[in-house]
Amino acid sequence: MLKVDSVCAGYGHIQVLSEVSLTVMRGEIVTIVGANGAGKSTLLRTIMGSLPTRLGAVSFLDQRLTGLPPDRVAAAGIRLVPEGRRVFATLSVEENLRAGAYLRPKAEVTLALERVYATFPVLGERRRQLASTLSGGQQQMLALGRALAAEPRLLMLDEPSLGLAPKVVEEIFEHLTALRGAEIGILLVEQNARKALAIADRAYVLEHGRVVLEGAARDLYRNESVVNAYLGGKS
């Protein structure tokens, strides 16, 4: 589905990524793991069209998405879950929702949030509740259901267990692991390497803007360097 091939940008003078590529293929859940300032959440900004590709070149689904806006790539079927979840803090719930809906015609809209009510019940519950009064966890799984209200080919989350309690960090990576049925292709970016290596396909390794290692997420997870980097040493 994405092809990311041998992309250069950064900020200014400052290069954050060299020659990175990576594929994501449909109904799969590929991580990118490294340290911070690796370039993990550049890259996810230059995919989607908020930071310009200096060299190199990205598709979907065979369309060129070099030089796109980021409303043509959302268009394309692509939706980013920011780091800090970023949810409208004086709209409620459904507004929210709705707003992640934007695109899609108005027949289908109440269908599609009804759809994310099935999956986060909670927000079902609490839709006509203000987003700046949920929890954390309540509003991670709203930056979520946002995204899934658009009904993405393409999923990519920043950090999406950021500052949340481990209860919560296990019910959002199952309804991440759920979504492998949905036959979406899912791009995560996460610090808590191990958990995101135990979900997912395939992983690679970002370190100063370059990717070092790819391949299996089982393959990485048992690789002697990434443990002793980004897994804590061995248990």
Contents of the next structure:
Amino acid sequence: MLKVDSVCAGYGHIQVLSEVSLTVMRGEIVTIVGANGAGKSTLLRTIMGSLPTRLGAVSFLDQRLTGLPPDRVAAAGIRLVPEGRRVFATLSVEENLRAGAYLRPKAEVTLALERVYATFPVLGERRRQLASTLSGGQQQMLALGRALAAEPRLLMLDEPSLGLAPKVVEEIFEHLTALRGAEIGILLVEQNARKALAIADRAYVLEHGRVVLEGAARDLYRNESVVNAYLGGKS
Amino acid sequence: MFEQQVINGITLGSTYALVAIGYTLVLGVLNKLNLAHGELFMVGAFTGIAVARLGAPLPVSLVAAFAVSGLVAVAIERSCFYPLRNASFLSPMLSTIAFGILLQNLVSQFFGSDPSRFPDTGSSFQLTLGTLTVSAIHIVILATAFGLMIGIDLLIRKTRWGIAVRATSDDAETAAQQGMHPSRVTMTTFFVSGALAGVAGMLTTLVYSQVTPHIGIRQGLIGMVAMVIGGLGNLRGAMIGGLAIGLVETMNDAYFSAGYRDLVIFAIFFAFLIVKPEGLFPAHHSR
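Switch over from the form predicted alone to the form predicted in complex with the partner chain, please.
Now the complete complex, all chains and molecules, led by this one.
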């Protein structure tokens, strides 16, 4: 459903991504593994349209996304759970979810919110609270809930486990696994490569802005050089 | 006597509040100041006068001031802010000052720089409550200004548009990723901000019978002071800041000396900047 074809992107004079190509199929979890600064976040922001694509093309469900602004990319059915969560701190929990469901017809919004509350009961309990008063883990749930309130066709997550307690990380990965098999595609960027490879179908290894390795997640998990570079050597 | 001054102060303050709301809205979505904002007050005042001179009833003047100042505000956004969106924060300050001067000169061309006055409304109705007298004009001003304040508060807090404005103010990149169109949010915000200032200008012409094309300068400054005293980025704070300045001004005029009016107001402003720079009601921002 998502096709990234030889994309180059960066900031100012700095080229971060060099001819990155990848695909995500319907119902698939794809993960991007790589060291800090490899360009993982840049890639997600470029797909989202928040950073311009300098060369190459991005397409989604036969629609060309290259050069489209983020609101149009969102309208195509893609949502990003950004690095650092970036919930709307001055909005309540419910308003954050309504912001996520912004493009949906009015009649569907209530149902969308109920679904999110059913998935994350803690958000329902705190629906009137300001997002800034939530704990880090709850904010991550909210960022995920905000994306799901849009019922996206493709969900992209940028380091969802960053800075969270292991128990919370476990819970978030359970939610992602539960999403598998629906019509939704998932593109997951994660520093916790071991966890990401464990739930993913396929994986790409990004190094200095280039895809250096790709394959079934299972195979990469067993690949010695990947294990040494990103999984801390022991496996 | 004192009660009378309170009514007068709240009436005047409600027009300041409308101006302060506009500053706050624009500062929220763009994180930049519109230094031509006071001129939108002036444009509203003269639009109201022009329409009334054609013989239109008061509500028509109000709607005209609302619409014209709103559209001029959108023109300011498109010409002074949008083309400079990636420039230094100083650039739109300079471009809006230039736009403001342009508006002053334009209005002077049509109305002259001598004071203009709003045609006599012909209303001699007065409401008497004990020792208080409230004229029909005051009732119109209070009802319109408070109606608009409650309206904008509800719009911002309860509607889809309000969520988009607040989300964009909070984090523009993430808001766009939810499908909110940044330009549309900005333009509608400018329209509302200008429309409220325009109505404030139109209402003010009803009490201060004479206005010049240069009234926007003081109004703009007072609106900014109201916003800072109320608490930057807080809509209700801006409203309360406006009302407070109106009260201070009328009390000063009644019990002290009108000549010291601006001295008193700006002394309070500086006191706030030094002692309580976050204002009376700081916006609960990302902690």
